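Only one chain comes next, encoded as structure tokens, the form predicted alone.
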Amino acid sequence: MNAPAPRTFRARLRAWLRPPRTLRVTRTGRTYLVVTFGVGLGALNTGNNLLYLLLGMLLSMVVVSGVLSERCIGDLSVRRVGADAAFAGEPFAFRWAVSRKKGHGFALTLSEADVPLTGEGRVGHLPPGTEAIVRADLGASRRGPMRLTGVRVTTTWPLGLFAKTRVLPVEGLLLVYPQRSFACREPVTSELGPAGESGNPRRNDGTGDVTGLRELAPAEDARRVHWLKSASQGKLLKVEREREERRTYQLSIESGLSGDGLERRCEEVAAQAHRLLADGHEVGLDTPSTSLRPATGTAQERRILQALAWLGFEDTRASEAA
């Protein structure tokens, strides 16, 4: 029988260590507790009936507030919905699913444990049956992939004496993308040279500005003819535009980078990419892991990020893999 990896080991290890409800005391709770201990100590040192009925009121609100908040949290189910896109060192919107098949759950507060991110989000009410979307505001500190092992659900219900805790264990896996940032260095163009409306600027029949117009000739097209301008002068004008010049780049990052030269590099070939392919170019990547080929448009960026994230972590993606 093979033996477990060290990464599920240690998960299981984690969650057999870790307690099943954790209590933090509130700021409004350590300030009822200190009243609590002060009517204890009057009732015991005068005798008073009263004060020991008040001891006894107060003390039943704790036990109270235990029963209800293990009820908020007790039947719970979360599944995470993600992000669309996650960089490094700025907040990027990240969602949870969470719902419950009976009672209500009030005051929940959701973020991910055990691992280096920053943020969480809030619902207010939970209905029975229902599934609600819980949006937050996340931090990254690094680039990279980061494995996910659980949820954690918090609830200050029905007083806000006690904080309570439960870890809902939920695997997953967040990629971060480099931080963006400024390209200092201009990318070196590519030995395909010049594509798609490549070639001098200032031709026309292209999808760039405008730069005049001219009667329609026989057989041209009649999509670009400007109607509002041929009804003032009688005849059919056509708009004519500038030829977008359009390259493409090979960007590469060196072998042999490691620590803050290799995010730097990342960074800056990450947003090099986001500014040709924002101009409509066809833009490449060269790593020492991967090759991807010179393409345009959103999927290609995407692609490009997620080679840089991956960048220095081919040990972990081979075991994902795996």
Partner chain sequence: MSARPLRLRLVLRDVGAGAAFASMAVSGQLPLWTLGLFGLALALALLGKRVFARRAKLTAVLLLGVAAVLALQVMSGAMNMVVAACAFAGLIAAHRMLSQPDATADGQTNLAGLLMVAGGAALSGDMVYGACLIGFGVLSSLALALGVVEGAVPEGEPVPVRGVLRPLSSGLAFAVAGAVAFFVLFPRLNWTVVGPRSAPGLGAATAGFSDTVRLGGAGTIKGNPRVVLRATLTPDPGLDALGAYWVGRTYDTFDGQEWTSVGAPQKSGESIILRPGSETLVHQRVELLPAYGGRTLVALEMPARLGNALVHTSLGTRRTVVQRLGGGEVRFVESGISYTYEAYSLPPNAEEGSTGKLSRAEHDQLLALPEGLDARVAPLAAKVLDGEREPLAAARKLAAWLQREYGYTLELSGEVADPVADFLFTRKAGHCEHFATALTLLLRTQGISARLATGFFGGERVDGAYLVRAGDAHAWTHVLVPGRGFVTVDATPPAHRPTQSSAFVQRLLALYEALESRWRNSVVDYSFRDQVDAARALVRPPRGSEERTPSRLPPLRAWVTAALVAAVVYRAWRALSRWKRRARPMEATRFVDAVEARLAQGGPPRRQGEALEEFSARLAREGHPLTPALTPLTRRYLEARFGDRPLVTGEAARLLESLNRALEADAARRRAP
The other form holds:
Amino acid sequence: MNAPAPRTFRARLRAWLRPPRTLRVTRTGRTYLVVTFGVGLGALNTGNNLLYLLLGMLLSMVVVSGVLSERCIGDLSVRRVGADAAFAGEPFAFRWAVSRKKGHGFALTLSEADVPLTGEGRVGHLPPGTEAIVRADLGASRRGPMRLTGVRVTTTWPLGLFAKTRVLPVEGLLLVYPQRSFACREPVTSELGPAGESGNPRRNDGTGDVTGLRELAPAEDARRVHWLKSASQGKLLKVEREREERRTYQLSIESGLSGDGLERRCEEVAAQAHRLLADGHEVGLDTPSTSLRPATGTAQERRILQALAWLGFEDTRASEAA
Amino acid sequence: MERIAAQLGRAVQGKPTQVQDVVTCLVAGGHLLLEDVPGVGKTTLAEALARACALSFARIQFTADLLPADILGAQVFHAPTATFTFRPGPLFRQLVLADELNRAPPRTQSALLEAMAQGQVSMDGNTLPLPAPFTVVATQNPVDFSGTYPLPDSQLDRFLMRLSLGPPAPDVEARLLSTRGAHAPLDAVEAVSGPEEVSALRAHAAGLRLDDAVAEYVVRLAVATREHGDIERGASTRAVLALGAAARARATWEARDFVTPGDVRALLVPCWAHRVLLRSAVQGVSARDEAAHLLEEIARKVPAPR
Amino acid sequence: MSARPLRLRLVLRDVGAGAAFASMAVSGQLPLWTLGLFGLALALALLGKRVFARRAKLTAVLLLGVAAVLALQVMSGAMNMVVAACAFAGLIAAHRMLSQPDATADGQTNLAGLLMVAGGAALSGDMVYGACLIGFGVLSSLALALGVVEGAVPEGEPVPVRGVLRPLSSGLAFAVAGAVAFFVLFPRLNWTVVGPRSAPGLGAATAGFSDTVRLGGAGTIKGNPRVVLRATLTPDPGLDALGAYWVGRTYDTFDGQEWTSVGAPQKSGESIILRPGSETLVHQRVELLPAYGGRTLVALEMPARLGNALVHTSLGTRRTVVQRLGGGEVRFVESGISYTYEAYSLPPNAEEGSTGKLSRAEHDQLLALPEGLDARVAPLAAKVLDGEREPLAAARKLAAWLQREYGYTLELSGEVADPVADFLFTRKAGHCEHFATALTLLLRTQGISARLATGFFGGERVDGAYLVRAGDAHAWTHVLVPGRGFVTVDATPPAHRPTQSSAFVQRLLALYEALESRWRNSVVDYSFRDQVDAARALVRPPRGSEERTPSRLPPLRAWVTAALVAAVVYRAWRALSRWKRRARPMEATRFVDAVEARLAQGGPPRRQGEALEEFSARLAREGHPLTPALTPLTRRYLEARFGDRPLVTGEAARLLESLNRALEADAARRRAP
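Could the form predicted in complex with the partner chain be given as well, to go with the form predicted alone?
Next comes the full complex, and the chain you just saw is listed first.
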């Protein structure tokens, strides 16, 4: 990263205010503490030694709980393994790999810290020396690049009385694609009509190159029978040929859009691109900042989605590149 | 072996390590999967190999309408004698180039792969042996997957090695430009060996000494892949055997009669990268690069015998 | 959370709740029907039959009914408020155990368990309570922890029970240790604390003392090994078996079947003086345990003063008054679970001087005979005495005769019309009451004043105090000797005076009693005074310890030194064995180590993790000047290590030498330009 800048007083204060561990009392823990308090009062009032013994047990359980959870959550290392394509507004699979050198970890809950990502992953038991892959369905509410700063690890081990949280700093970047929705508008008309040589792999009922042989199903056109192969196999085989129909579309996002309008337009373009690419057409994209040449295939769809996701966050990208 | 490699080097220039691996694969008696973008000389390499070793050669271009009978051969009706006779397909050669293997439908693929595994062809109740030495060099294009039938993982296991040639170095490419017009590269390849010699080499390699420490090293590498967090399915026992065989073949290069850990390390990625199944295909990173990367990491972690 | 909760966790939870309930139940104060209900619920829960799972709300109405019953009992005064609350907590736990095992039910079961344990602390002070407390803590913690892990394990995966148990059990061990440390160190605000005394428990209390002693009936009391009384004596006689008479009361009137006394109840007060004391009184601090079951104060013969009495009830401990009744009996006015008091007795064989305050009527009764006394009794006495008139000598003579001529038995024939005649002339065997009654009546026929005394005989030393068991109950005779007062004469054969229970049971009970008294002294009655004492002992070790009898064991220093030496020896042995077991590096490996060390000093840089083989190959590819020296060396190493052609003697040195030369030449070449 950058050279360490002199830490300002504010940064130091923030670091001090946000210690590496945070502790939250669960509902069970609240009841437990109330009972402990009651037992303590009873012990002091009556001088009943057995109540003192019980109080000692309750209090030392609190201490042991703290020690065990600290041992559980300390000495952890986390890295992000990867994510499926993340679309805004729908859950996507996300994975972390957690490991520790020695000592067992129990009941760990992982989530991304300080970013608007919902969802968490759980791991019940983390033996020492092995790396566990924790899978979670995360949800992002909006499109765009998301800078990930750290992974929040929480445990309620051992007794579920306190939830101890630790944020492990792991830098990362998650690109959230625009929401998958239905495009209301028809795409602009195609720029290029059918082009002879290029086959459309999605339609196998054309007149172009052979894509495969299938057995002839009932109610299918007998003219498609490949007689040579049928004779050698002793059964009717149908030849499938590519349909040589492919159009080229150039989708564009007008400059000057912002806020909700931009989001809506991004979603729409993404949906149009998906549909057109699924139909086997060539699709290109023009945005105020970038432009993509028309192409086909899933790779092109990913390129378009990436371009759409970065739209409006170009300055982040610039700093990323630097 | 050096002679063969030198002849191959004439055809495919600037790729000494890959050429070495190809010959290693031939000597180890395994089949080879070449995976690369079109136009880097996969086909040339295979043909040159056939010429240099004077092996009978056939090239099968796999297409969507290719049926098993097209490669294995078929019973044909012989009118004068009114009997059926078997006309062997192109597979009955010592070196078979299966070009664009993933374009063929799974049925055809498995016919080829079965023949590769068994070394014989079963048809209509007859079992016909394939010529020895029998080697298949298959190629596939990793980029353009549209309209293809990717090989299942279990069948990838049948290939001893998977190699990719990669684009030649700029100076080699420049020299290629200047000389290509003069003569076809394959014409420069001379037959320097024969099928008998290849078989003898194979027998020799199979008898080389594999020290216990090295064998244990191979097993530990396999265990490491099985226990690695990012690998869904680690190296199988067949993978362990394959690595051992390949390492033996590689030892013959330096006229050694024993296998060193260095042989194992050098062949780890070609032999195993296509056999491990990754847990998560990380987006944007191709799975093959990731597998190679992980295997190198494992090789660094597992201590080699000293 | 996985669909099916872990069975082990539920079992742990339920057994934990059971332990919590047991901690209350050992006090013996819970009504029996709650015990039954809880036991039934626990058994059902352990069998996995959660019968209330369907209708949790509806069955909760049952709890309301139970609460109403308990409230009625409290209002009618039949039950203590604390006991009722504890019983209700137990029943709530029982209901939750039988409900659908979800997170709420788990939490409520554990909470009810916690309340039950707290209630148990208020109800009982038994040592079993401590065991139950620890049991509850451990089991419930395990159940909680398993629940936490179970909640985090993705569905379908096994819960790592073994993995959980190990770190958690060490944690729990620390928790128990921490509880003990807290208990010891936390300052008590109360100066003296007397903890709760447990109720008699599940067995019935012994009969104690009644107003009458009736001959006949069954005599099983002799076999009862339960401890009824614990006393600390000052001055301490230091005997292992005290063998003393602990008197409870005396009787002077016999009607042929049973003994009664004529005395009327007298005044009550903090302290009762029975007879004038002398200079050397034996002080006793007596504790009447719950198994005693009576209210009569007991003291060593002859008691002079009784008082300073405390009564322990389930609500606490308070000072109480005692009342003097007829027959020299002193009784607690209030009833409680157990009692503590102090008594002063004349030392044995002391001259009493006077008979104490004996009324005229009481004095006359000492010679009274039952109306229908068998006519053969008086001649028999006269015949045995053979003219002996001195009371004490006569009594001893008769006692010796009885001991000699009559057998001891606990088997009784049941109700007979004249038990004395039956004993003297028919059966010629009986128990202590028969012997004592016969002796008393025989003496009275000869005009010697005597009365029957009941109490205990014995005293077993445990932890510096003396224990008396229910089986030690005994009866004997007081003979009035003019000028000396009453003197004890025991007609029962000496072997049959103390308890008759089996030796094994007695030893077991002695062990339990020792533990229990430790527990009582160091836990239940732990006080600020003890803390101060302990602190003082830490700061300044007691002086007296050095002058004690020299122990045969070596001093602590020696133990510590021995332990240290043992640890060092063990460590050394471990290290040695590991060193011996390590893989012996082969010659080739040592050689390559040397080569690599040499290369690290002055060779070209090597990459991270690059083996010599790859390093050499890389240098060869790069055309490094060191190649001609390094390549054969590497080759030789590989052959030796993996090719089964070991290095010959001196070859390693030669190869290293060549490498050195090459390295020096290389260095010189680099320095030249």
